[in-house]
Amino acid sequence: MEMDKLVALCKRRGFLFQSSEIYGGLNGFWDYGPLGVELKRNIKDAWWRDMVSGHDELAPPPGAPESYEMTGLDCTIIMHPQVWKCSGHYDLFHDTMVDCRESKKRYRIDQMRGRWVAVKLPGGESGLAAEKAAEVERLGRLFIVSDAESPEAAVEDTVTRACQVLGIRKKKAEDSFTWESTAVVGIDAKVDRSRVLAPHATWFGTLTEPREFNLMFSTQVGAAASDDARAFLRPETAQGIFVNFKNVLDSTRVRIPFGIAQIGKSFRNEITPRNFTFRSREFEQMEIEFFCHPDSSFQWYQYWRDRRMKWYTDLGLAGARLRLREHHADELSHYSTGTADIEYAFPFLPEGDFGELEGIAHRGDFDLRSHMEGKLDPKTRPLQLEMGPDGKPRHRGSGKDLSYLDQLTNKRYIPHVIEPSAGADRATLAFLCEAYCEDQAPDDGGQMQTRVVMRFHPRIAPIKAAILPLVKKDGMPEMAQELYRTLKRHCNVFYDEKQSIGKRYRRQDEAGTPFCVTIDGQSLQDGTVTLRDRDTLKQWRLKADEALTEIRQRVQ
């Protein structure tokens, strides 16, 4: 699937838009059409369903060590600023960027990739002049930076702009190039910038001294505008959690093990944001951060890799492309004793490549302790107190008790925490991706002609039937308006009348709409309807009170 057809598709059709782009857009961030709204609302719920409200806390699930709870929260965005620095964010939560002087660009230095190249300039062959020349031989290595997507691509792009800049011809390029490698690599903010051709430039040396760029939006809070009213917006939903442990202990009378689930918006001011929705400024993350006993821990993080994997298969996102990846020891968050990522091999992703939709995260006590002690040095855990000019300490906990007694056994311990977290942005991108399907079907003349259709789950699906009367006449109009009533209090369906009945159907396979549901003369008749299935094609008549059943228990 080519992702540009892809992105064509959720304009025209209404999944996404470009934020304000009647002013030429904002960079990083999307707004969702009306299909796409609902599409995303239907993953929410589904999320939602599935681990929360739809969670028999009676018995074990298959997997479970045992039974367990599970409650939600709905946490502010803005939050206390010492949230942040207990947390590590304030201090850790940064990515390391450069700019280019020539071009004004801006980049994420680990994120450019190219290839080392040590060059003999051919006599008489390059227009450089003599300072350039000479520039080139102390130089040595040269590092040329690719913007190409495909490392095949890439390949060849570094050849072409080593020529084009070096002045010399493509075909003295075997004559005139040494490179290092045959496939692109990473560098880091340690190489030496001299050496290093940026996106867009013409010459080496362009790039700014690394530094690093925290990640949260910052923000004022009241009138006044000051070092004491700054606060941030969230980058992530988890420290609301965190902070509100007691209050659920206390307001619920929950015992551990148990979740608290949330949906809902975080923040993170990427510097470079990419691919569609898949890096954006602004989010939506549906998060579990479940409470277990320390001894318990490990068993609790298999049984939510394998069932947090187990609902993207359910729903629809099986095969090749979707794969659970657990992290090396080198990858691991300094907190985290293991971790596991759920991926999926976007199209807009190399060939070979998987992008992140969750994560499942061992985190150990670190979050509770931290908020409990203050901010902990993640090597040898102590407290690590910095003392600010008033001489208090900067990095304080709250002070509070966020240990668990256990009723039963009357001790008293800081549960371990596993966190299944997802990208609501993410999962509806993969959907979308996974949907599109193009193959071939009958046209009004029973001439087969190749169309899009949007091979949704039946439960995510944004619409989950159409009323098509055949005609615009005879009382089918009148009879599709009924049942259209009937099934819009249950379900969201859609009434069309506009056009061709082929035409129409093209339009719901393109929305991803599951059944169509067609008024004929017959229905008229013997009260009968046909239903059609998306990706069948198969069709078959039924009563039209049994519509409603029929469909609700096709979607589940």
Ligand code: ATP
Contents of the next structure:
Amino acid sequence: MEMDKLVALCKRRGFLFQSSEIYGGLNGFWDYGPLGVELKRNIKDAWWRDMVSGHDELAPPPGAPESYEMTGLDCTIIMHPQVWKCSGHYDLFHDTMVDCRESKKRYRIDQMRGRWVAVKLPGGESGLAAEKAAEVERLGRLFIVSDAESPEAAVEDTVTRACQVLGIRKKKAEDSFTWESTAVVGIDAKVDRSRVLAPHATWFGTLTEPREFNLMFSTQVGAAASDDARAFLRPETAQGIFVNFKNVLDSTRVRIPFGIAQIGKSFRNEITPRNFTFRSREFEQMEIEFFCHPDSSFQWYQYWRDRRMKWYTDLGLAGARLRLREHHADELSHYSTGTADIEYAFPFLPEGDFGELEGIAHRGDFDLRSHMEGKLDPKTRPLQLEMGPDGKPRHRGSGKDLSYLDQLTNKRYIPHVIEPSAGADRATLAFLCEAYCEDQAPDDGGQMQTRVVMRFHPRIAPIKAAILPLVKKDGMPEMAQELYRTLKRHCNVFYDEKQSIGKRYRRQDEAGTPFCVTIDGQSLQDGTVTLRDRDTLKQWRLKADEALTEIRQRVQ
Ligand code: ATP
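Structure of the form predicted together with the ligand, given the form predicted on its own:
Time for the whole complex; same chain goes first.
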């Protein structure tokens, strides 16, 4: 599937719009249109129902080491700034970036891909001024950065750019350049920037020194513009759960093992938002912090990893485009004994590449301990301790006891945490990509035509059924509207009487509506209607008052 087609459909049919589009848009921000909001809400509702409110319908859920409880929270986006100090985000949540002085663009150093080349300028042929030619001679090795998406296009792009900048005709490229590698490679922060040609620059050496750039958006709380009033928009929902751990324990009867779930907005000032909604600056997360005894934590980690993977496959992300990838030991955070990513081969990624949908991490007791004691691992960067008025380092943690007393054994311990952390927008994007399909279907005259159909799992489809009177007369609209009003009380249905029936079916196929209910002449006589299945195109008659039961059964 070509991504351009999906992007066009999302705009045309109202799944996604660029934020503030009439003012030229704002990079990294997206709005959900009338269909998109239903789709995303259905995904979030399915997550909440399957993970939280209905998690024990299959008690205990298959694969779970024992039965457990789940509860929810809804925390604020702006929290006490000390939360981010203790979580590590204030000191460690950054990307290394460089600016281009010429184009004014900003790049993440880990995303700069290109090729090293040694240049042999072909004398008078290069068309370069003498001093520029001398500079190229002096530099010797040059790194040409490309911002093309696919590695093949990037290789080609490096040749084109090198020719343009050095004034060499493309035909002469082979004689003039010795490329160090046939494929594109990354560079690191240590590379001499005078040798680098940035993607939108016309000469070498336009990049600044690398800088660490914290990804948290900051703001001021209240009218005072002092440093004390500085606060941050949360970059993840998880910390709200950790700091409320004790409140949840004290206000409910939950006992370990149990999980706390939250769905909510997070904000990251991403340096290079890209790939539609995949990397946005404002997005929604669906996170669980699952608290368990250290001895069974690895079993729980395996349980959540498999359970989360199954959730995506059950909702239709089956097949080779979805995978579960365990991190290698050297990829793990210092506190983690296991992390896995659920990844999807998004069509905008180069062939064979996968993008993260969700991370499932064994976090040990790192977070609760940090909020208790403010201890961070000395292997990470040393923290600048804040000094109190007595000249001693100020306690960085909350100082509150976040341990758990097991009433059966009377032993106290700090629970271990398994964190399945998913992005609602990335999941929505993956479901959109997976659903897009072109096939052949008959038009009004019975001729086969290409149709675009969004094959969403019925549970997440924005509209469950469309109610369509065959023609706008003879009492058909009245009967259809009555059925519409009955169904509307139970699920999201849509009424449409405009245009030919074939065109109306097509519109519903593009919206991903799994069923169309058609009311025709026979309906008025015997009370039956026709149900059409979006995927098989099969049509069958049933009594109008059976339509609701039939649709509900099939939607589940
Ligand atoms: P990435 O490596 O892609 O930046 P991450 O590992 O930083 O992601 P986490 O901090 O683990 O992501 O966040 C959990 C989930 O939140 C991700 O799996 C993803 O689904 C979602 N997410 C994170 N950053 C973004 C973003 N900028 N835009 C949309 N979703 C995001």
